[in-house]
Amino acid sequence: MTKALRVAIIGAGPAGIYAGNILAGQYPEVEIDLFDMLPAPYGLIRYGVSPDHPRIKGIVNSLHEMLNSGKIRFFGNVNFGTDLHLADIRKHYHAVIFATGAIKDAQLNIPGIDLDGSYGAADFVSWFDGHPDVPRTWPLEAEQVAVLGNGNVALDAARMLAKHADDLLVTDIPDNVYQGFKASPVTDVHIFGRRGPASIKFTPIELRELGELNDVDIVLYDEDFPDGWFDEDAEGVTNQHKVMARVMESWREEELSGASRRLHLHFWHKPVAILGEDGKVAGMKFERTQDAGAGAISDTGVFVNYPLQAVYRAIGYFGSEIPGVPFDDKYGVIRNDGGRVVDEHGKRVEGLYATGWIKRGPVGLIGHTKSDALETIENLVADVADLVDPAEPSTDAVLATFAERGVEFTTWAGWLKLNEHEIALGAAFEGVERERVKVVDRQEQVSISNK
């Protein structure tokens, strides 16, 4: 007889809902939990991805057939480590999958980095996004800004800092992000890259969509751009990196409208200071570099400043600890063997699991967040006969616990309540056609919720 299973997941975002989906598949004789902190799920989905990104929105009409066809239980506003503990986890279930993702800015240790004016892109997205725990508002008040990094996030941030304000209405954003970005004073959007344009890690329909930009010159420097900069023969090169250089090359070629703002590409520059005056961002100085062969890059000692008002660093993101789990300080994710959470001695610890970039880190695509869930699924089924089973395997008495503890949960249903009151305020919008209107607030969302 094949034995019941009772499984948590931790994490309500493509990682949690592709591992839930698969496990369910896989293992028929089971019941699912899906706990997230935020009341709405699909996580970064929501809360990470430009809102001018529909194609990339189009997943979570996926995910949501997944938690709509009911075998995966939805629970929001459930905060791991205050309101459901590790213990409880122990308690109700065999086992659990953290499927948290990795949501901190990468730190850059350079002199300047606290000045007024410095962020984090990812607190930025957040904002932009609507997410229910950050500031209302953003101080967009630079008219000369700098982006650091050369990847997918790097250019979501400088495309939403370049574009205007009234071409986002056709897009979810709430409110008080669409006036932000009206009184936004910004003229130039600077992307600097420590390594040069052979070397981005941009998507080319990220790289076009920059092109596609009203009333935006795109601007590159052809010191950048070397004699023979792009080898289409070079290892590693692949169909994607050349449709980029041949975007790259088209705009070298392309003269400037005369656009009210212009988004500049920089490449072979190494980040040394932020500058400042009066505790505020004032400037910024870098190193350039230079090509070392076999994919490595090294200093020149030449040094330029620019003249700046805020820096974003897009240098990528880093996972937080979770209570009572191993985590890895280094590199910011679940210690983990295949997805079977492993302690500091490398000793499993029995009935934790992780998936996402809590487990592997802040790489790849949605694609490789559905090898990974069956990487850790196909563990976690060939371990089933080893699983402590729960004293408690009740759902019931989870929720009695929530109760005891005050917690406002949300659940599938709530969600389909505030994903119609979104949708509607959106169609109730006048002048342009628009998808939803986000809730941003917290309370909010749950009251319409749990209505």
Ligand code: NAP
Contents of the next structure:
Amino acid sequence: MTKALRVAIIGAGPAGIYAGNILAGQYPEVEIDLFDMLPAPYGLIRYGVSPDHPRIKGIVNSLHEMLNSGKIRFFGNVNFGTDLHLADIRKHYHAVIFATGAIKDAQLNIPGIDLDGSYGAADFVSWFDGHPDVPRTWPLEAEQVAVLGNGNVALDAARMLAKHADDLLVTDIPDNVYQGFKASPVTDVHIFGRRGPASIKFTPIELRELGELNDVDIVLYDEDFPDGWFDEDAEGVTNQHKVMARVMESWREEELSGASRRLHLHFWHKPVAILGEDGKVAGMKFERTQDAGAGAISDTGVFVNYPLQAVYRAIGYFGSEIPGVPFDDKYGVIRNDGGRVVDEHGKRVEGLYATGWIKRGPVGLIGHTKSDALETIENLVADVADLVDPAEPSTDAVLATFAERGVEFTTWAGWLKLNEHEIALGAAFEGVERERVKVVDRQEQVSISNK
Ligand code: NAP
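What would the structure be for the form predicted together with this ligand, rather than the form predicted alone?
Next comes the full complex, this chain leading.
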């Protein structure tokens, strides 16, 4: 007879849901409880993907199916570390899988980083995605803005800054976000990469999309494209690089249309300092870099300054430490070997697993999370015989614990209500067809879910 398992998953984003679904498929004798600190499921998809990217949000449909199958119990508004502890998990479950992602901005240690007007892109994304735990207003007062980094998060931040608010009305943005963008006086958004245009970390669809923005011109600079800047035959060049090189070349040939907003792409710019006046961002200093071969760059000793009133750093995300779980401060991930949590000496910590960005770091598209979850689950299933039986493996134990602690949790049935409510808010909107309007406030989400 197979051993009946109880497994907890912390984090109801794509990583956690894929892991639960794969586990249910590979090991049917399992009860899975999925916990999230937010009242609604879907993590990064609800609070990390840009609202104007419904294609990615389409992944929600398959995640919905997985949670709707009844094989996974969802509990939202449960904070691991205060509402639920590792000791509770040990008492009621055989194993726990951490799928908490990476939601903080990586640090950039340059002078001026703490000036008023210097932001992390992750915080900005949280704001425009209506995350309940960030302030409702965002100071969009700058005419000239810098976005640092050449990854897709930089593109998301820059595109949202450059877009006209009315072009966002078809999305699910909350009203406070629409009003914020509507009042923005921005004219120029500058994206700065420290490497050359052949070393971008963008993806083709996302790059091409910049050229399709209404009333926004794309500006590139000849000095950033030295002769032979793109070598099709160089090692590591993919079809994606080739497509993006063609996209940039076509932009270089285009005449500017005289649009009211401009999106500038600068390369070979290493951030040196954010310049301030009266405690506020007033500009930014960069050192020009150059190709040092094999994808490396070197400094040139040439410095350039740009007048700017806001700087967004989009130089990567960083994971947060989880109480009681071995953490690697350097890479911002849970220490693990193929998803099995290990201590600082590499020794396995029985019953603890990790998947997604908190396992491998904040790189890769949402789809990559699936193969990652597969590895973690295969290892967990291989370990089943060694997993220690919990003292109280009861299905209801966690409900009793929450009742005792006064935890106001949400459920899958609650999400279905909130989902309906948001869709109805969208349908009620006059003049524009909207798929939904997000409810931002945490307590309001909980009340609607638990009605
Ligand atoms: P990323 O792709 O790793 O890009 C980070 C960028 O920051 C790189 O250009 C990197 O330059 C630069 N950077 C790092 N440290 C720097 C420093 N000290 N100074 C200047 N630049 C620095 O990370 P991301 O943009 O946060 O994206 C994370 C993952 O999510 C990626 O896999 C991304 O594709 C994915 N994502 C996808 C979408 C989408 O599909 N639409 C949207 C958002 C995110 P170097 O190359 O020189 O290190």
